[in-house]
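Shown here is one chain on its own, the form predicted on its own, set out as structure tokens.
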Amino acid sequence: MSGSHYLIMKNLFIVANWKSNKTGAETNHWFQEISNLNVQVSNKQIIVCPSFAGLEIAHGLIKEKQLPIKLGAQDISAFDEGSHTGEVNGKQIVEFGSYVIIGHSERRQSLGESQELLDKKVGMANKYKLSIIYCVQDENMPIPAGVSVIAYEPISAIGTDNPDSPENANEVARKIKQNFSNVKYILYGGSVNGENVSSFTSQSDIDGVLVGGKSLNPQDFAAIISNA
């Protein structure tokens, strides 16, 4: 199989993490937008994760919009249905979104996530079948069983405009695909663009992106789409 080949048919993860962003009505102008702007999404499997305020307004604008995107949550409670203040858990989640990002850098770092609560949480979106996107920041990080897609994301890259390079994220994708047999698709994240998003989805062993702070305006986020 030829290489050009290869990319051509590679099929691709594109997920927006909206991470603490975005109003009601800011989420409305994002779908109108994003619709307007007719992607071609061929190959592509568009994922966007906003914050758990902005699921169900996002599932409805995707459905009325019949828009070819799938809703995904940042997070998701080690803990079931009950008494837990705050918490929002997988019973909930599914009801609008089938992805969950777990283990981000953000979360680990900010709220001291620690590896047995991410396990907890990994046994919670399995339970729900809710699939995952586990965040880790090298290729020694531990993975859980259990999750098949993993999102590499450098600390030093995310949100600095210092992307890693395409080889060195391909390299450490190759190891943890390596390293761990339950893990299929590997997603680079940190600073991706529009520019850039290409050198690393043509990488052999990177097979999407995520995107954090260029996922906010929806014709860089198109770009992002269609450059991909």
Second form
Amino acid sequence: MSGSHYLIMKNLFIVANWKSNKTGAETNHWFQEISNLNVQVSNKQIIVCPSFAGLEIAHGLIKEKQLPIKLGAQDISAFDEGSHTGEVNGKQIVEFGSYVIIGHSERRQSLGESQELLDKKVGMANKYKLSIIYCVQDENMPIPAGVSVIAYEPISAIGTDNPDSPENANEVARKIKQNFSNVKYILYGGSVNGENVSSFTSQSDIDGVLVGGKSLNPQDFAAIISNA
Ligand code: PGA
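Now the other one: the form predicted in complex with ligand PGA, given that the block above is the form predicted on its own.
Once more the chain from above appears, this time first in line as the rest of the complex follows.
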């Protein structure tokens, strides 16, 4: 095989962040619909992150329908199992999911998550061999050692229908990869939809997308997968 004449397809991550949405019945409905849509995933890694309450239900549905979808949690406790009321720990997450989002800007802002706390969460995710999707809002934020997947999500673009420009997102992604040698993949997040997704995924240093609002409706999410 000669190296010059075949196209190497990028492996893309398409991640749904459902945030604090969907009951068990709604989760059931979403998986039923996405299964009926029969989306081609080919070179794409599809990851759905329901709330903790939906993880087990989603896990059962993926198994039952044999869907090519992996699960992730939207957060992880900085503590291991034990006396930490209300916390969901890595050992509990890994029963159903293989990914975890850490450092989402909504948690940094509304819950005041500090760098020290995020470092501990990264430690726990590593302990339980969860793949981390670590969120930053610009290229200058600290990235804990050992993190290889980053989601770049500028705050002005989250839930606003005002995405970053693909060129700027690519430039930020390039700088992050340059500054942090552990980082292999950069996802863009912020007002991604079926129409604009390919303008991001076609950029040289962008390896996928983290999708909030438009992941809630299975038709919208299917369009993002197909068009990425
Ligand atoms: P959005 O959210 O797609 O609704 O802008 C993205 C995110 O916060 O992960």
